[in-house]
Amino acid sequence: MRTLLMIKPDAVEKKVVGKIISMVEERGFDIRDMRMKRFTRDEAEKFYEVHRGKPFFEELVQFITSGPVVGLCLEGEDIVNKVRNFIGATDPSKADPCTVRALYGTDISRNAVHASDSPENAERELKFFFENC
């Protein structure tokens, strides 16, 4: 099984991409592919399609297009759940200590990383970065 871990523009700007990748490796996750990119507005709207119509949709789109992101294709057994636990709660102030969001997130919007929340979303989201992952 595979999933997407995306390092968001706030973490790229803070220059903690390497630290997050080191955490991924130390946790033993298998990185199958990695790519830095900058979302276009159209791509961002498609990526966050599940949130269209919600009050925070426009903020998500603006934020994710504000700078480059780094996508990692991670592989392993029960990888979606393991990565979700690894990154911590959406709100960094409520995330367990030593999770990515607790260490590098600023607030609920600028929380350093995104991870797919289901195998189905992982399959859809990985396509934004990789052809064959």
The other form holds:
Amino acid sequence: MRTLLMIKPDAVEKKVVGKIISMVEERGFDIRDMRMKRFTRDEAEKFYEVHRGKPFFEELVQFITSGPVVGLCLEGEDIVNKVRNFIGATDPSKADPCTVRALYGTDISRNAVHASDSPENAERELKFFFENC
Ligand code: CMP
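To test you: the structure above is the form predicted alone. What is the structure of the form predicted together with ligand CMP?
Below is the whole assembly, all chains and molecules, this chain first.
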């Protein structure tokens, strides 16, 4: 099973990409592929399609296109759930201590990372970064 972990523009700007990748390695996750890119508006709207119409959608699209992001393809048994536990709650102030969002997130919008919430979404989201992951 595979999942997408995406390091968001706020974490790139804070220069904590290396620290987050170190956490991934220390946790023992297998990195299968990795790529930095910048989303176009069209891609961002498609990536976050499920949130279209929500009050935060416009802000979300603007933020995610505001700078480069880093996508990691992680592979392993039950990897979707494991990575979601590893990053912590969406709102960094509610995330468990020592999770990525607790350590590096600022607020619910600038929360450092995103991870796929199901195996189906993982396959869909990985395609935005990798052709053959
Ligand atoms: P992410 O895991 O990338 O998925 C959707 C993102 O929307 C989420 O993390 C948050 O950064 C962002 N967001 C902004 N406001 C909210 C909100 N009120 N509820 C949920 N997500 C929000």
